[in-house]
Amino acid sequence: MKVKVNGQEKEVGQNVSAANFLSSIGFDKNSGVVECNLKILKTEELDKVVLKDGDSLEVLRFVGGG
């Protein structure tokens, strides 16, 4: 099944919750926020948000700096 991620595509397995799609990425739930159809999602309920077809994700990294 397929999902967008900031905008592109990507093939993702059936049952697949958002922190382990997420974790296959790369991305650390404890850097930034995760935005699920238009839903912000609080790092806990990452785990229990299993990912559907068309489902589209937007990932934000949280960057320090000066």
Given for the second form:
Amino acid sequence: MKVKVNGQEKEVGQNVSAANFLSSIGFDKNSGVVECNLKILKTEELDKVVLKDGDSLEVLRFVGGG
Amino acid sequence: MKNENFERYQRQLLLKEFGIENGSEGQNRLLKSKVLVCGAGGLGSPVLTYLAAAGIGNIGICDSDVLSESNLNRQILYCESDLGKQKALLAKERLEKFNSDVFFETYCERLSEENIESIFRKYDIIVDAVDNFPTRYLINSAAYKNGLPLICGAVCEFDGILTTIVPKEKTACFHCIYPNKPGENITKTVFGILGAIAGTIGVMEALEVIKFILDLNCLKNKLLVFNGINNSFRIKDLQKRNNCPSCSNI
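Please move on to the form predicted together with its partner chain, as the form predicted on its own is already shown.
Okay, now the whole complex, with that chain kicking things off.
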């Protein structure tokens, strides 16, 4: 199945949690904000959410320096 | 605009948005604007330089730090002989020589709940160019509460972000972008920053200020996400959050 990550399509297997998927693309779940279908996911929710075909993820790391 | 200034701004007056066709209305707007730049470091250096170059009439410079050697890879307003001196004062001294049309005021103090509103009150537009999350949330709340437009840019490693927040149009704020505040794994870590990455976002912050003053297309309800490794600029739509602690009740 396919999900979108920051607007780009990615292949994902069945029954993959958001946390496992983010880990597979190298995103540390404590390093930013994750939205799934426009809903913010709390860090503790990422293990419970199982991705579905067509889900749209927005992943934004914390950027606060200057 | 005074006639003697015409030559200085001649090349931007050729732009119709500024411009000769409408009697220099755009340039006059810049000269009458009051912009506060919070942070005179890696972002603040290019922001201040390009705002002064464009002819913003009144610029506030707020930074409590003195210059250290590790600043010099990115804070391009300063020289080796400036080490140990107050950055806001150094920036004022340098920029006054660069453009004497501009009035500069300095604030060599850390922004806090106690001083922020009295400083913000003197300005039309605020630029967030600070280096830490707690001050960013503070600036965001105070700007929203006081109805002041806020140009917000930040960098970390090879990444940069940029947005324009307009309280009177009830746009999404910094707290809407990052509703879950970062933990100590982020706030206590010293991340790498390359001068050219801070420069890219700082220049774009200055451009957002100028476009805002000229009523041009700004990043309202949009977040520009830059990655310097992939050479990518992505624009993400933002949504104001109904339960945002900083902007939902204003």
